[in-house]
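Only one chain is included here, represented as structure tokens and corresponding to the form predicted alone.
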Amino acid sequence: MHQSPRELTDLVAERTGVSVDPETCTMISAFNIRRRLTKQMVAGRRLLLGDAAHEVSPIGGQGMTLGWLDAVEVAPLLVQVLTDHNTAPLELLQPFQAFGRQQRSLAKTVARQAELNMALGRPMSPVAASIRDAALRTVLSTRMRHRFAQAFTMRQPLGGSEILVPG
């Protein structure tokens, strides 16, 4: 984590070749890669959605997208409960149980994919970077390039066939 504007601007210069004036650097923002997942998204009449339910590495807005997907999936279930005047604990209702299982599974898949994408972009030694780059060039020269592009843009996980985000 960067403690001062000077450290941050030095890093920007080192990685990009662009010199930034530390005196104009008023916000220092750094993040650690975290992965958290609630054990239960539905408890009683309460729901956890978005970052409250699952936190993934901030790459490509996937955490925000997961939150929107949670909302899209749960909204019709809530409408039905209200329409039916059903006062049962939501965790006892099959549609909410399925919702919790589905969204937790999706969050796990997205977190794994985000971690892979973050790993591919991390700074590494010149030898490791040349090996990574050669491997990527090899994969991208095959029919797998489309599958790899889908995985990198978080449309499909490398190990499965389900679509992660609409699009």
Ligand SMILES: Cc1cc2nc3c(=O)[nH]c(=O)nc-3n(C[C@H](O)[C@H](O)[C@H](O)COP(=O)(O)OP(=O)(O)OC[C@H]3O[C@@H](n4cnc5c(N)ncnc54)[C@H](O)[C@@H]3O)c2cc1C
Contents of the next structure:
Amino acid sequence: MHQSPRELTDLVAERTGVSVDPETCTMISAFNIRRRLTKQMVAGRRLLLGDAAHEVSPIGGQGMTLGWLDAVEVAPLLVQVLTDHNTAPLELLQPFQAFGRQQRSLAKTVARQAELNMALGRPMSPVAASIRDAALRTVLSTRMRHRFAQAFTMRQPLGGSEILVPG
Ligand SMILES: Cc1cc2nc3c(=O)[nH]c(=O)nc-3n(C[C@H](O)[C@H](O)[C@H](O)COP(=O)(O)OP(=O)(O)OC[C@H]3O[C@@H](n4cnc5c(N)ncnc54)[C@H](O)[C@@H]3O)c2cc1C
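Switch from the form predicted alone to the form predicted together with the named molecule and print that structure.
Full complex below, order starting with the chain above.
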């Protein structure tokens, strides 16, 4: 965790060779990488959505997208129960059960892919790094490179379907 602008600019210089003036920094913040997944998104008349339900590493830039997808999926279900004056616990209703299963599964897929992406970029020993680089070069020289690029940019995680916000 970097406490001061000076520590941060020193790190930038060390890793990139670029010198940044710490005096130009007006704010500094840090975050921890967390992975959490609720067991239940629907309980009684309550819903957990967004990061409250599933927190994933920010490396793939998908956390907010997952939250929006929760909202898009659940909004029509809520409209329906209100229209029907249905006062049953939501977890007993099939569409809400399916919603919970689908969104938890999506969050799991995204979290796994984000962790894989993080592992690929993690600092490692020179030997391990050269093995990783050789493996990556091999994959990127094959037709798998398009699939790999899609996975790395989180368009379609390996072992998961395409992440698209419904239009
Ligand atoms: C460095 C970083 C980069 C990211 N980049 C991306 C990206 O590029 N793309 C992307 O899709 N996602 C990204 N994310 C993830 C994204 O920021 C989160 O997934 C998203 O903000 C979650 O939104 P949320 O509304 O569910 O939760 P939050 O944004 O955490 O909102 C919850 C709110 O509830 C408030 N709150 C908490 N407890 C209480 C309480 N008891 N009473 C009242 N209010 C309360 C909090 O103060 C907060 O304002 C990134 C995250 C980080 C850390």
